[in-house]
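Heads up, the chain below is alone and in the form predicted alone; it's given as structure tokens.
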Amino acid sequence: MKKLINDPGQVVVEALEGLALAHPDSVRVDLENRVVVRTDAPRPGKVGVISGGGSGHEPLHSGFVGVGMLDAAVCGEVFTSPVPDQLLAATQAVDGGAGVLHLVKNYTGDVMNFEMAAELAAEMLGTRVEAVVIDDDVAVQDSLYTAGRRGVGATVFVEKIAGALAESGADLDAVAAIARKVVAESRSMGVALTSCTVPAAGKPTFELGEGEMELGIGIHGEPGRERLPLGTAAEVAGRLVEPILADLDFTGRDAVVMVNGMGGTPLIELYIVYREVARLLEGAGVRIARSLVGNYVTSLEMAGCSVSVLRADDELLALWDAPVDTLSLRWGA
């Protein structure tokens, strides 16, 4: 294992200390609970929006804390759900009296712990909490970590659009409704070219031959849909786009498209993949209205990428275009 770390048991807390030192004007960090909070939270009368999960997927979620997106991110250990006490601390930190929205990627531990935290928030703080579960991955119906589809790249779409509506002053029911709409309109598919190495484990999570790829991988090294010979960028893009289009009809619709790096693939290769994805989508009658290419939902240093597509209307595009000012997503602010 070759990593720039001091102690495998202190990776998350030392990374958060670094984050706090690097961006004191944007966020504050509760190191005890491992919660990243925007500096002006809580804002009276504003719906608080929080998300979280296991670490190792940066910039998700801490990189998306700020104006127009998340009010707080909760950081579990690497690939491990945060516990209810951490989630309760984050809920309290962003509660401005208008309720709090929990955005939860569909992994069994995350769903259970967010549910417990919501119950505790109601009982102990009197805070109304709504939760929206994100399950956009079309690769598998169930995985080692989930009942139902996994929550992956569309998390960025949900956090951006729900965060924008919350920033406008909308109430909790409206913010939760738009988050559910984005989930319903989003689909994703990913591929791994190599494994990642969890620091505490010290060895690759799985083995892939030099000429192999794992199609339909999750963001924790879970097995994918099938193992295949590594193809060209065009062939890989086809295997990612085809199941997305088969799962939801995007024909003649506007779309927000994201080609997301898994942490170990250079940007130059991601743009080659985007070229092929754009060609395929436009050939299928999909109008690409907005796009993102880069590392947004990673899996440590795993090589590979995922494609996420959001079927958008004027309402969703307007919220997507609304100003955002976070560490890893910024425009219009």
Contents of the next structure:
Protein chains: 2
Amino acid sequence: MKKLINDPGQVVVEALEGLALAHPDSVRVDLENRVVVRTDAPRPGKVGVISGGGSGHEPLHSGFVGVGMLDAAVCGEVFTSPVPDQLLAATQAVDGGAGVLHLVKNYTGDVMNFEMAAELAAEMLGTRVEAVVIDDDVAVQDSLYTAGRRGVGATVFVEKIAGALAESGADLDAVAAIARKVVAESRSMGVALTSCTVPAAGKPTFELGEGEMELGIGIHGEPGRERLPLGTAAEVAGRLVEPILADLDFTGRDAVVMVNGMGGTPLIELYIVYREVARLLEGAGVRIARSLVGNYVTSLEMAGCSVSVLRADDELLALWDAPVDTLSLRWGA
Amino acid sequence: MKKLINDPGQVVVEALEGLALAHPDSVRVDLENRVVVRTDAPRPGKVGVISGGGSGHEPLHSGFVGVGMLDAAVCGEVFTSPVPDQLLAATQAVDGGAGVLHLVKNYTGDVMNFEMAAELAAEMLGTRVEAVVIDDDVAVQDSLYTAGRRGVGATVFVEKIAGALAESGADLDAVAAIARKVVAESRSMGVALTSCTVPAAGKPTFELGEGEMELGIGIHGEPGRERLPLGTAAEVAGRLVEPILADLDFTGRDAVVMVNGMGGTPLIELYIVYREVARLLEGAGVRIARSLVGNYVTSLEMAGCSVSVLRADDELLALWDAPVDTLSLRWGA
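Having gone through the form predicted alone, I am curious about the other one (the form predicted in complex with another copy of the chain); can you provide its structure?
Following is the full complex, with the preceding chain placed first.
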């Protein structure tokens, strides 16, 4: 294992110490609970929006804390759900009296611990919590850590759009409703060219032969649909886009498209994949209205990428375009 | 070689086609000359600022085209200098009558081809060009492709600060002078944990043993100072910061600090390195005024990082803080 770390057991807390040192004007970090919070939270009357999960997917979620997106991010150990106490601390930190939205990627541990935290918040703090579970991955139905579909790239769409609506002063029901709409309208599919290595494990999560790819990979290295010979970028893009289009009808609709790097794939390759994805979508009658290309939901140093597509109406596009200012996603102002 | 590409010979042009498809509102792409240009260039009366070099370092340079930074980026083949005709086309594309600044990383081919393009621009277009050569890498004096020190991470500082001054309407002499000042005040040092693979070569540029790191690595995989056993993040940070501080006196001064990923290193590790770098600099009496942590100057999928430090006065900090809106670096507005 070759990693720039000090101690495999201290990776998350030391990275958060680095984050706190690097960006004191943008975020504050509760090191005990491993929560990254907007400097101005809680804001009276604003719905708090939090997300979280295992670490190792950065910039998700901590890089998306800021104006127009998340009020707080909760960081579990690498690929491990945060515990309810952490999620409760984050809920309290962003509670401005208008309720708190929990954005939860669909993994059994995350769902359970967010549920427990919501109950604790209601009992102990009197905070109203709504939870929205994200399950956009068309690769597999159930998985290693999941009942139902996994939550992957659409998390970026949900955090951006729900964050924008919350920023505008909408109430909790409206913010939860738009988050559910984004989930319903989003589909994703990923591929791995290499494994990643969890620091505490010290060895690759899985083995993949020199000429092979894992199609439908999970963001923790969970098995996908099948193991195939690595093809060209055009072939790989086809195998990612086809099941997305088969699962939801995007024909004649506007779409937000993300080509997301898993961590170890150069940007130059992601743009080649984007070229192929754009051609395939346009060939299928999809109108690409907005796009993102880069590392947004990673799996440590895994090589590979995922494609996420959101079927967007004018309401969603307007919220997509709203100003956002976080460590890792900014535009407008 | 496991890469998301179609044809090793078409990597750069296909990536640029992807870039053009993904960001039509932000940039236009001259595919014949492989130049990425601001949509509003040339702007009458504004000094044009261009940079360029071999591809494979993305987001450098194409990701930094936009308001407050570069007017154009010129893309050579992977790790190969662009030819004079490409650089001439970019110079012409951004020439608004106030002259053009060439920002050149110090590699023999780049320096020679930029010089030739400047002569052609003067003869053929009557354009006045000033060139600033960036040579911030303290690792080695001469290198595989370089006489003198190599140009590495400080390129981001130079492009940001010179771009900000050009945006404000300053003249060519002033913009060139501030670029030279940033070069004079910047130092960098890098380390590799793995090699990268140039697509056309099909095999790793160099071999590195399981427990080894290459200290002082070049951004094309050129040899560094020495090969050492991989240490902890704290030890690695010490070996990067020490030669920077030995080369320029930062004591009691404000500094802009960048911890830059080489492409294959997770963000969580870069923040651990930042934690160590910040402690070392503060322990040496350096005041960290601004910081960047992420992938800015990469070497394809190489694992590793570099540290760059800029000794900044109020003038440089004000230009650092000026609004910037590019594909890969944005803030303010």
